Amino acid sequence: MPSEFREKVKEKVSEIQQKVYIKDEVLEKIVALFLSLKEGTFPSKKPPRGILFYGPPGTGKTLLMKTLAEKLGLSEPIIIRGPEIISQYYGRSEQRLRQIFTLAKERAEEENLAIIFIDEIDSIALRRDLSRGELEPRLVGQLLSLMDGLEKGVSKGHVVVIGSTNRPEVLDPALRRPRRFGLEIEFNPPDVNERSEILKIILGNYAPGRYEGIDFDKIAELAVGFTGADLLQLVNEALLQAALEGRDKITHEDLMKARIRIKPSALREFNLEKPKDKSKELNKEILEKIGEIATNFSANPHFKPILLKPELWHYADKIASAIAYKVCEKRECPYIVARAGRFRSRWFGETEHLIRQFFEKVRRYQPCVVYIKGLDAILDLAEEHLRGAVVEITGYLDEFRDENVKVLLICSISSHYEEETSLIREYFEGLSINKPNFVAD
């Protein structure tokens, strides 16, 4: 990359940020991508026709779609919004798709560089062996056969389709082949540090001097799993608070009742639970047992595997929220709740797909407490679909081993089989009673 084209980057990434921040690696790649379009001097002849964004709501896909237009001087996306393309009539749905394409190669022959953006690229766009219907096997289709026809469609220019979608997974693979949407990239929720540089933007932009005596870097810490979106809603929470007690700026306690009010976007597709302090029905021998978990994890929060036998599966719930209430109390961090029987799927490969996706994001949002109740629903040998879980979730466990990963993960199971949970017994410490009655009397 020449150095004059380098700098032009950077400063254009410098500008965008000041509206939406996103790592900038990943922003210098796409400006660099779009600038080099616009100006006729990107190196290769078969540039990438097709860019997915995924990533959870609210992490500034469409805002960066929107400001990239606007700061590297292109002309407005052609916006698709993919409940909007559906027809109750038959052919219908692909003759939009059709008009919307030969609109942007129109425009790519006049202007050298034509963007369409598709936003929930999900709903026209489904697995087809997940389809129900007629309609979304017809979409894809129809949107293969007009991404392959691109390059011969265009004499100059380019034309470049950005599919936006919280669920990447559901999309029809033939998609997200090369020279379809080949290029993705991942809108990861924002780490400590980009969270306080967000806060910081969103109240120069949007509430310039009405704010006074923040600890940016406290609220970052706290707001784990807190997107742009949210840190936006924080402020005007927070803003909206204060107007009607008659004040005119916002102060660090402000921002710090009004995020107890708003649930993390990056967690919502979690069970994101308040703990409960259950000492009250638990006896002394599990308190005790309770209590140095949570006093070591507090102290120095590392890679801790818990395993609640069999015998305490009824009070499971109750075991699991106390430690994570008495983590709380000493260190902020969010407590993550889900069922295993909820990761199992009659599609090959989904099951081991899920657990992926569940424990990659469980690595984002560290320090956390986990609970998985009923690990056992997805270690059944029995089952030749699932047997794949079994080496997802063992591969995990030594990962976050080896990588020291911040994470206190409680697991239980309900099954007395040997067979099941000797698979994954060796992973955990298990905490169990010699007394069958440890409940409080």
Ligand SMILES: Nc1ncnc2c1ncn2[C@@H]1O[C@H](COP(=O)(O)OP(=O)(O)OP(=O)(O)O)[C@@H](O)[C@H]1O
Second form
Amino acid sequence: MPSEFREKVKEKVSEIQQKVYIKDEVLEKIVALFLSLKEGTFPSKKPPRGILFYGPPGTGKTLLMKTLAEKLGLSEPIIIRGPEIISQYYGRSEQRLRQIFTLAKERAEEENLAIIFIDEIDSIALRRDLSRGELEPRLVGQLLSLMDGLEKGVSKGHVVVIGSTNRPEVLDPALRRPRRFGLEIEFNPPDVNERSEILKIILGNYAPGRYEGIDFDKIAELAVGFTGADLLQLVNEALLQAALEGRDKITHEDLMKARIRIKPSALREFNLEKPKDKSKELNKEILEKIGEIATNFSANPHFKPILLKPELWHYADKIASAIAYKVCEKRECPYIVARAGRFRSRWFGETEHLIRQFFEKVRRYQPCVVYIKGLDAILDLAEEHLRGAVVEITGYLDEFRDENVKVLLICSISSHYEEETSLIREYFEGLSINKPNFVAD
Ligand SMILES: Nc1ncnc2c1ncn2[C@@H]1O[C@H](COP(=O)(O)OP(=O)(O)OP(=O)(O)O)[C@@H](O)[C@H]1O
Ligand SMILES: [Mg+2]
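Okay, that one was the form predicted on its own. Can I see the form predicted in complex with this ligand too?
Entire complex below, previous chain first.
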């Protein structure tokens, strides 16, 4: 990139980042694409026709669309919401789509670049086997043919479509082919540093001069699982409370109090359990070990893998819950429970994908206690189709250990076979104790 162009990209990126937090490298790519298209310097004759923003609700997809529309210097942005296109009258929806694309092509001729923003694109591009009526398949067909014909009848300039969705899996797969939505950008719930940045942006934009003495890092650390939308709600709650008490500025304490009233939406995608005190049901020896593990972790969170050996299979749920309970007594910490068998899939590559998704989320919610039940359901090297899963899991265990990810990872296995594999011995410290003396509930 010539340095002048680089400077321009950097400038735009920081302008946009004052409104919405998106990682530098992601935003730079988008901005570079659009600026070079606008200046007619894009290096290839066939730039991407579409970009897909996908990710859970409240992670800034719509906000980024609006901010791009505002900051890219387009005369009048073309923004449509998928559900608004849908009309009951036969043929009307397709007609509206065609009109929008025609308008965009005219703009592109005049200004070199036009962007069509389609928010909630899933409502008009549903996978054909999922559609209930006859309208949806017609709309997908129309959208596909309009995207394929984007260069037709345009002597100069480019049209790019940006679509956003929180359900990428329901989109018609034909839409996600390379020349259509060739570029996909995933939006994730923010990690602790990102939460701190987003909180600063939100306060700076929506409550300038109306806050004081806020320890952003502290709030971010405690707001585990909060999305950008949750942080906005947090600020609003605090503002409202301060107003009720006749104050015009919010403080650190206001945010701390508001935090307790808000349920973090990112954690809803997990099976979160409330850990229970199971101490009455476990014997003294186990309780001592549990106490030791929990005290160490809560005093100094660090990566700690623990294996509950097969002798403990019937008590594994109780032990895991008791450890999490003890940790939560000392510090706030999500308890994430997963059944390893759920990762198994008959689709090629799907098991690995599910494992990756899971561990990436876990990484984002540290410090946390994680319990994976029946790990042997996916760790069986004898099953050829599980080899990829084993590679994936051991890869994450290595990474978590090297990066010292703050996760107390408890895994249980149901049979002896796996215990003998060097795999498990290498990664886990076994927690193997005499069977507990069962005391009735
Ligand atoms: N990355 C972010 N940076 C700054 N603010 C954010 C961010 N993410 C969310 N917010 C705040 O949350 C609000 C809601 O986010 P937005 O509507 O963009 O979410 P979305 O990803 O489009 O969700 P949905 O999938 O439900 O449409 C924004 O208006 C903004 O105030
Ligand atoms: Mg949205």
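Whichever C-alpha set is largest while still superposing within 1.5 Å between the two forms counts as the rigid core. Residue numbers count along the first chain shown, from 1. All values reported here derive from a predicted model rather than from experimental measurement.
Novice: At a 2 Å cut-off on C-alpha positions, does T41 qualify as shifted between the two forms after fitting the rigid core?
Specialist: No, the C-alpha moves less than 2 Å.
Novice: Once you line up the core, how about A69: does its CA shift reach 2 Å between the two forms?
Specialist: Yes, the C-alpha position differs by at least 2 Å between the two forms.
Novice: Look at C328 and decide if its Cα position differs by 2 Å or more between the two forms after superposing on the rigid core.
Specialist: Yes, shifts by 2 Å or more.
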